[in-house]
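One chain comes next, on its own, written as structure tokens: the form predicted on its own.
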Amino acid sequence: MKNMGNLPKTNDSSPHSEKESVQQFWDSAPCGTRDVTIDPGTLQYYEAIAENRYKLEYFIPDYACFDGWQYKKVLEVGCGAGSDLLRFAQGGANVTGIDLSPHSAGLTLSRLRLYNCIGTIGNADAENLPFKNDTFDLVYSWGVLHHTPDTERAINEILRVLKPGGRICIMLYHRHSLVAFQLYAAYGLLAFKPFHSLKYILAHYHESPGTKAYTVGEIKKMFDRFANLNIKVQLTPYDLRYQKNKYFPHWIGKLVPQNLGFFIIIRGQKG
């Protein structure tokens, strides 16, 4: 595995500095992982966590267009245990992937080689990517970047190392989802802690720590650098699932708005 930089230092004079924290929290599972009993590296193990991957998140492939890259320099920022990357490599892009994780990084690396597939990995940082400007065709980025302190940094980056007429594929969390209200009545509500924003909640009690999700208006903002954006709430399983894996039907969807969808799809291009 390439190593493509070190993590930038911080000035948090505390034990574990948040980076820090959420470099530990997905080393001890990487994305798409912890409910997966397969002995980890063998061939079974990553196709159980590409069908648990696309069954819940059945859009992926739509927003990503695997198969539209072919010969095109493709970074993935997040690349967690390789599932999009390895599909972007089979669809003949160039491919570059990088995590905080090491250990994700580490999966990702050795399920390349497994499919015999080609790519550049490394443990690096998407507040300080060690690329030069202007490298990459795409830039994807599956549920990450609001797992960074600095996500409006980490957005810059993206932007830096895009070719002019590059494009993203990102996706960040939905602060007004069924998610973050299931949150909120479970560790808010039910807590008797009813003045616990959702912001709080995110931060303390999904995923890692300081995990936060945004409003429409705000990824606008974020994201306004760049041309032909195109944003997207998605509904996900996630926003109907009833107890621990358990979720209802696709159908009930129909009867949910769109807009309460916990994953917003960012698309554009460097102008």
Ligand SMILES: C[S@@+](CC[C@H](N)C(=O)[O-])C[C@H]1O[C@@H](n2cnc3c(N)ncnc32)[C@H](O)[C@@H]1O
Given for the second form:
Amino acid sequence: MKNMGNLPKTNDSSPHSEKESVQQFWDSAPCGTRDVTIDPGTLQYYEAIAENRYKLEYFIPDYACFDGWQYKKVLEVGCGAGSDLLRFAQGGANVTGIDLSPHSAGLTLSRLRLYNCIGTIGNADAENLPFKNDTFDLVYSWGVLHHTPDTERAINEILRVLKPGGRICIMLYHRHSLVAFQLYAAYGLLAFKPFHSLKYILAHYHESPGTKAYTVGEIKKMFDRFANLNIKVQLTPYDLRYQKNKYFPHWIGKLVPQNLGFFIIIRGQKG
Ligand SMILES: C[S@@+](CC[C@H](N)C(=O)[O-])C[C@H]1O[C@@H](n2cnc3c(N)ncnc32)[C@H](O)[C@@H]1O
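Same protein, different state: after the form predicted on its own, show the form predicted in complex with the named molecule.
First the chain shown before, then all remaining chains and molecules of the complex.
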């Protein structure tokens, strides 16, 4: 197990305060840990995080294909508490995980150790990846790049560190989704601020400050240098939420247009 430690951020073009506030947000409660009351760092703690995650985002294993990367070099950008990175490692991949939040990177490191898995974990910035060109077979990033101030720069970095022919599997938020419309209803219409845009509302009221969400057309442009691009909108339980932690059953989702889902999954290849 290698710990890359806390990496210096180089050539950071974004205003510091913006990225620091993103880091502070995720450091105060790494992704998926907020509602878990079990002792942090224990096996039960990590099992509870994984159980909640794969119950809600049940489609992740189909997209990530955790067991399909044996002996391959997989980089996870924004590994959070390490649920998916652990699954890649258990599937036999040679894993590296980075996160802007030192707390999150620390959880991933201790999680891999606890499960006797090998990997390289560090605190680093998606916009300045500390890796050489053409290093990885897969770059995986789930729900991360819309939180960083310069998303395009992070995508350039991913392209740079991918081997020719290497693949991406990336999830970004979808602006024209039921989640975004619900937020607009709550923080726009019901707050008597109907002129606030969806962009404004997502940036101010959803997760870390400055969160973005995209249309499918915007995503196509952002990833147009990748070959064999496959872009899929995924309806999620979050689109079917009627109260905190309460969701309409799956079958209701079948009655809703699938292109109103909150997640866009982008797969493609470095040509
Ligand atoms: C919604 S969480 C997702 C974490 C993990 N991928 C998951 O699905 O559980 C977003 C993560 O992105 C990380 N993040 C945000 N900006 C980043 C950046 N510039 N570089 C690396 N990680 C970043 C945050 O620290 C946080 O852990």
